[in-house]
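Just one chain follows, in the form predicted alone, and it is written as structure tokens.
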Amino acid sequence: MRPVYAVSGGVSKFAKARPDKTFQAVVKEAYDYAINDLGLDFQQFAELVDGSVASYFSDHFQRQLMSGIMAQDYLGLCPKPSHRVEGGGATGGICFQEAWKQIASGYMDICVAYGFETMSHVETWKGNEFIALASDVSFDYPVGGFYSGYYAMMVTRHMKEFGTTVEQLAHVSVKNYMNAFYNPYAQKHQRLTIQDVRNSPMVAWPLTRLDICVMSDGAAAAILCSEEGLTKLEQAAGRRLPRVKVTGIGKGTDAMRMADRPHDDYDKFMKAYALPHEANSKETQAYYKKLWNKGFRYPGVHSFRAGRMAGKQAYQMAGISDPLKQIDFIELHDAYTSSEIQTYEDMGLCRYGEGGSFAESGKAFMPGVKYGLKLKEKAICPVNPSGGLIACGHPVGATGLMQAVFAIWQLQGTIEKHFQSPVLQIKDARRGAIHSHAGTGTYVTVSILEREK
């Protein structure tokens, strides 16, 4: 396979609703704004850039099938090659490694991946029966209904294995609002306090309005190319453009009914799921051993399968074998903050048990923000430091892609050109996860991008 280089991205405005544009043209905004920050601009990038995949959740929306060819035409790319995904939450980061399989097959050597969804369209209760839709219409839908009690469910059983508390919660929700303040593209600008999120109406017990991501209207692009499309870019441009590479990719899935997963042993988990320094420490071993005697299973409904198996094969490839001391910053996937807990034991960025004590510790937080919070520890890898899903929102088909927008522009040192601030820069970042999340964690993606001198 060849070296995949991501060069530029762009985001449009996030919003509530965006009634000034078609979705082609919200798309638009989001491709203009990455080729603009190549240097080029859009007739010397349409001659380059060899095909595109779409990336958008959901037909209903837009009330238009095939959608993706309507903002192909827009953006002047037809007749070059493009397909769509789709992958529930995670569309954008599948989207983000179909773009990078063309790339690194030879397929192509500039490849452009845009994603959006315009959810305002539908009223709120009509879109949240779309999402709901993405669970299995059989058996858990006629009796679970709308996501939000399938996740406070999960969380509840968290809650009630390890301990994890309504205020560790409220830990996630008061970063990433506090983070998207400093971002002009969030759709929120909030500060909290724990209290802020916890008065906050109930939607699911323990979930409160602010626990939750919200719809949104909003698109994302990212240009993605090799070492040949590299040169032809820098060409153009007439100047060296920053390099991030792309150095690793994975994958993961899971039934789509909870009540289907399994409940694998202890051997089961060291042998098939356990990260290398997890099965390297007899410490953690030792953790892992009280907990299986005290009853635990794995993956049951309190922890993503596949989120742990995309992680894995990630780190594998790029050479990862601690995530927490090698990874400056993750963009993560945080559609509640009691998924964005469970992910930071999936990644491996604590142990499975540890979500909520990880969460108030500090270490996800970012170094030089006031949060107004009383952190045992410092900074070590910042979690969302854009703000995530729940303060940016959740645009379905472009949130991988904007994840991968913001992580580029942190290894590229250029946060504070493109938010106005420097505040969310992550100073000297040189290696960065993205993490896309699909239903109660059926599809998972995550990506390691890394800064070359």
The other form holds:
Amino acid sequence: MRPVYAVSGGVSKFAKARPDKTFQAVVKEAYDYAINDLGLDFQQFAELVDGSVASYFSDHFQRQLMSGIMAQDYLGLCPKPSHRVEGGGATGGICFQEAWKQIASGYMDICVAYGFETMSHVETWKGNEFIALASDVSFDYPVGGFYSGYYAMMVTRHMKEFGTTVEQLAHVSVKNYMNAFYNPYAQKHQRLTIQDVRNSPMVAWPLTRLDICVMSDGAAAAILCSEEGLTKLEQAAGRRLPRVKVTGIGKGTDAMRMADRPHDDYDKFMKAYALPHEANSKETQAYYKKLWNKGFRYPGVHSFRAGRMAGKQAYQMAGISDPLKQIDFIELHDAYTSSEIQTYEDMGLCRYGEGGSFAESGKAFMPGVKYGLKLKEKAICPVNPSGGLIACGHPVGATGLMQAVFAIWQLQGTIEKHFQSPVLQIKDARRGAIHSHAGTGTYVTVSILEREK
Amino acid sequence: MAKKNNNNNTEARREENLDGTIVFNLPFPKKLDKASLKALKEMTPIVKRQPYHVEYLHSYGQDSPWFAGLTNRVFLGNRDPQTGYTYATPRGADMYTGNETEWVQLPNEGKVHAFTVCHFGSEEFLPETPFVLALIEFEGANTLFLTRLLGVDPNAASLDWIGMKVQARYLRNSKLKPTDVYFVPADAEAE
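Based on the form predicted alone presented above, generate the structure block for the form predicted together with its partner chain.
Let us now look at the entire complex, which starts with that chain.
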């Protein structure tokens, strides 16, 4: 496989509704930004790019099939190769990895991954219905199909199993909203307290409205290339471009119906799912033995086996043995405060069962941001420095690519230029991870990006 | 209503009717010149309502006997004939062996494994809020079952509900939906 670089990106304004433009024109905002940031113009890039991958989740929201080709022709990319990818909430992350494949395989030298979603064409509760169709329509949807409800069931189990508290969940909301305060791309700009989160309307017990991301219209684009592609882009731009390399790719899956998830024993977990730093630690082995003796089973409905597999593969490829210490920041799929906590555990930032205390510890907060919270520990690995889905919004097909773009900017050290504020720039960020997540944990991708020395 | 199609109709004018969206007047520059064409860029977007309705013929395929069971107040599950791995939500083939599963009767009693109270919901279920969703575990089954839990106060949600013993109840008149069965606390009054 050839080395792959992520050289540029763009994000449209995320908003509750973008009636001012059709979806293709919103994609073009992100696409033009990515090209201009390279120092190229539309035609120069059109001559160099070999093809694209399109990312969008639902055909229902617009009642338009094959939206991908409509973006492709609007961007003037016909007749170059392209295809659409779809995998629920992880569509953007899958698209990023699909673009990586085009380059790594040698099929393309320069590939643009673009994604979008237009969720405003139906009312919020109809939109929730469409999203709930991403659950088994014979056995799950008719019972009361509602994603916030599905996630809330995971939460009650997580709380019962590990003693996780709603205040710990609220820490994630306060963190992500406060980070987003300095991100002009974010849909929401609010300063919150733990009480604000708990006092907001109950949606699905115990998740309140501020524990849950919103629906959005928006688009994002990322440009990936090989070494040869980089040379071509640099020649056209007349300057050396910052080098951000994609060093790890991982993807996992789990059963559509949460009811079908396994409840595996300790030995199976250790053999198939434990990360090397867990499996090699006597203390962690003892910790998990104790959990299993208390009745814990894996993954059940409280943990995401797909997320663990994605992380495990990506870490192995990137040579990461201790993720908390070796990753400088993570943009992860926080559709719910609770799923951020579940993902801390899947990605090995802490052990299963420790996500709640990890959330309130301070380890995942930004060092330079004031949260109005008493945090016990120093920031080690900021999670969702951009504000995540909770505050930035979640235009499904764009979301995973938005994370990629924010990660590229972090590693380039260009956050100040793009956000018009240096607050969210992580000092000397060398390695970042992006995590994209679908359904109730059905498809999950993890990609590792690194600044080349 | 539109006129019936006449095969010999060679009329060169499109028949108009009063169905769907009708606009009688939309503001627009009276005179088109460079300035007024440029001013069109400042126009606010047109947003219109567009209904969509569709009926599906939904087959339950190999899972059909499960729905027939509910109609007859029987709660069925599937079992791998070789390993005995038992699914509380029907599955035609075992995930681990690939074997075709067989039908077994599951107990009418189980325990709450996880739950939530939905105070909002998808449009279809919004009128039913607040309602309780629960995953139920059964003795002798390896997987869970998603259902509605009734007979508890949705405004008094408590983690103590997890582990609560519950029993199946069936709709008198089946609607051929998984909600033909629902669960209530085991100590609830008999039907």
